[in-house]
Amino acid sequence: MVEKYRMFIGGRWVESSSRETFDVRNPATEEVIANVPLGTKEDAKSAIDAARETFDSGAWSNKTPAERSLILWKLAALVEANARKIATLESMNVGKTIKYSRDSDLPFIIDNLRFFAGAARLLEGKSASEYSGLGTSIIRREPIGVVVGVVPWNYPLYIAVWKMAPALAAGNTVVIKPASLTPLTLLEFAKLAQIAGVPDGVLNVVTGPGEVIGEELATSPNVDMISLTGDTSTGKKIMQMASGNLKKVHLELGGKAPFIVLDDANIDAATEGAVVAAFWNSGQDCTAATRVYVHESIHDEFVKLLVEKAQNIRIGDPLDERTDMGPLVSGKQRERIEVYVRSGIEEGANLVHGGKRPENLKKGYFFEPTIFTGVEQKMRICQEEIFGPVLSVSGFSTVDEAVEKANDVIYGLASSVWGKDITDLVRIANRLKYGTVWINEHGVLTSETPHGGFKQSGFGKDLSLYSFEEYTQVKHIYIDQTGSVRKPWYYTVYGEK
């Protein structure tokens, strides 16, 4: 059965104003699985009216955080009761294995939109002080108003509750688009919204080629920010794209994260770390684990540990619960990935697993887990992202040599180090120029704690407290306490002292 959707704008369930639309596919069965609308730039304007109309009514700013906190609350418990239907739909159109998406995604989705429920009615600005000695200062925190949240097609709810639920909690309204690819739990969360008494034009999810309609999305006066997650060049164009009206930009861009593994470090641990932070999700994860940087005296005996692990993952149908490692989002993705592995083996680089699409798949974008060895540093597949199964493993000598390969990037977005002694980590880890450091970890995320970016990594932060920084805005009240009609400054303007 071909499930039909359409996109929700201002509380109603609508076609795209030409009639078109594109069919959603399995990546793991190449079938199609949902017809969804083609949406225009005329839609995107409609989603955009509706979110601006709704905002300045206050129907949704003006409700005190108990009441907004209480509909996220709702929402939540919607969620998670509805967590096996949602994650075996993400499954089918993602290509994630069930278990990652069922028992990492989901639970994820639901206590973000738990955390931030409650952190709605925290939210403040300063205490009140007599800062000049004349008068009282009010410090405030405002919702934005429209804001715009761009999702990727990796983690197509997970990262949209990064968007939606502080969002909304500070009191935004939001137009979400989600990636072409991968739309069909968005709007399944948007029909949960509605019963959970989200009101109409407080959330719309327009679908549709960004190309279409995300610049008007990017340069519409009447959004006020627009939040990115995908790739550098992206967020580049829409930085561009934004600066008509001087919105609010907030991204979240590529990674190429390094994963160090020091002369004391724990082996079996550390190529059990790099398998699962290099693989998951088939490796398109902008956090992936991709180059290894590892000291040449443990080099061999890691890359064949980590060779023996890597042979070991199931690669498969993604519902069935025994599977490691799903297809790749689509055929065009896994074309990316074979030029990238042709471009390691003509560059020099060791191919020593994988490297290929599985014999035995002849159906679905499957892609085997690839590592190669011998990697230098100038190479593509060391400096670019790829964004696939492919982990790059290199040697260092010393430890200055290792933090400068790492650094050697234009991305800054996540890390590792492995080893024994927390001194000497942690001096590493300060030395890193990454938004998140893990020590003899690598992928751990929590909503309490910030997830962000340094250099061409983007800036801002999601998850945590922080983010609210991101979706609010700080106003300044003052109110004179003198009484006086002539303030004790005046006379710097005119008159006598």
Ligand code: NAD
Second form
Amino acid sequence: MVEKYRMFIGGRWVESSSRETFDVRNPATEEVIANVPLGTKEDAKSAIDAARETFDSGAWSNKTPAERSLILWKLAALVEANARKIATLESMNVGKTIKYSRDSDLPFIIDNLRFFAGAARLLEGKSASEYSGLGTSIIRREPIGVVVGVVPWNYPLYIAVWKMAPALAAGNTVVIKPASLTPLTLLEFAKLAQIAGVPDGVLNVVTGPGEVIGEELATSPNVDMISLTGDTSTGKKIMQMASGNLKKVHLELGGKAPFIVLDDANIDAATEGAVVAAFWNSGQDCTAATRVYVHESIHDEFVKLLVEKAQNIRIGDPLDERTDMGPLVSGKQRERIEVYVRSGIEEGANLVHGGKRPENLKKGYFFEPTIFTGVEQKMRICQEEIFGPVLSVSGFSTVDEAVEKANDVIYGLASSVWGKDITDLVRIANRLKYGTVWINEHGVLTSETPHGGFKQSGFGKDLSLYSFEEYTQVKHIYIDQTGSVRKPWYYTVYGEK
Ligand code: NAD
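Given the form predicted alone, corresponding form predicted in complex with the ligand:
Entire complex below, previous chain first.
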């Protein structure tokens, strides 16, 4: 059955102004599962206008923090009550396994809504004091205004919530644009937001191509902030487009995470972690482990165990409880992975596992977990973000070499280091130019801990109170305490002291 969706603008469910629609497919079956409005520039403008009017009216920002908090709590409860349905839809749309969307994405989404519902009541300025000696300073945080969120396809609702929850908790109004491949769960979420009592115009969802809608959202002078999670090249374009009215820019971009294994590491634990970190969500994760650097003394044993564990991954229908890895999100994404695999072979890396479409799955955009060894630093598979189930392994002989190679990419999102001696591990963690370094683990995120990149992985944080601060601006209010007509420092203009 093909479900027909509408966009959500100003509290109304609307068609595209052009009446055109586009198809959304299930990547496991290649079948069309939904039909969604192909939004236009005019639709993007309407959504911005609705968000602008609502913000300026104070209908949301003038609510007490407790009132906004309560609505977010209700929304979290509604998402929880509908979690199974949303998780299934996410699996059908992205191709991620049901155990992953149900047991990871959805609980995190609900927790994140609750975290920011709580945080709404804790927004505070840093201090209030008599810094000048003549008056009192109040330092407060205020919402920024109209915030645009632009979301990728790998975690459609999860990443949208990372943006919406702090933005709404702080009192902003939001226009959010899902990736064209995966708009469905965000549209379902907007239905729940309406039921939870989010006022009309506070949350708006526009569907359609990034080049059309995204550009309107990024260039509009009526938007105060744009937060993108996406490719580094998209981030660069958005930054340029946002410069017209100097809107605040928040960018969570690509990654190429290193995974360093020292000679004293527990090889069983490290290989267990590497397989999960490389192949969860079919490797379509910005923090996915993509480059293993393993000490040469344990290299061969590590690779043997790694391949054995990767062989056990069961590929297939994402809705089957036993499936460990679903398809890639689209045919285009699979072709991209195939280009990288060919380039790895051509540049001389050794393909030791996978590297092709599974023979038993004729329908769906499936691709086998793939492992290369003998990967050299200059190779494309080592330098560029592949965004699929491809892991490269290289040996190293000294810690300096491992750190240098780990840092030798344009990205700086996430990394990990595995070993026994905590002093060594922390010393290495300090030298890694990444926004996150996990020690003897790879991939753990929580609502309380910041997530965000260094270098060309972007700037600004998702998650945690740091992300809450991103969606606010700081105001200083000064109250004169002297009560005098001529304040002591006015002599600088009115004659001598
Ligand atoms: P993408 O950059 O192609 O698209 C992301 C979003 O931007 C989509 O909604 C798209 O429609 C929109 N967009 C595309 N071109 C645009 C333009 N010119 N103007 C405005 N909007 C535009 O990325 P993707 O393929 O959907 O997602 C994969 C990328 O996202 C990878 O690079 C991955 O590393 C990154 N990512 C980063 C994080 C993080 O937290 N840093 C998390 C997940 C994904």
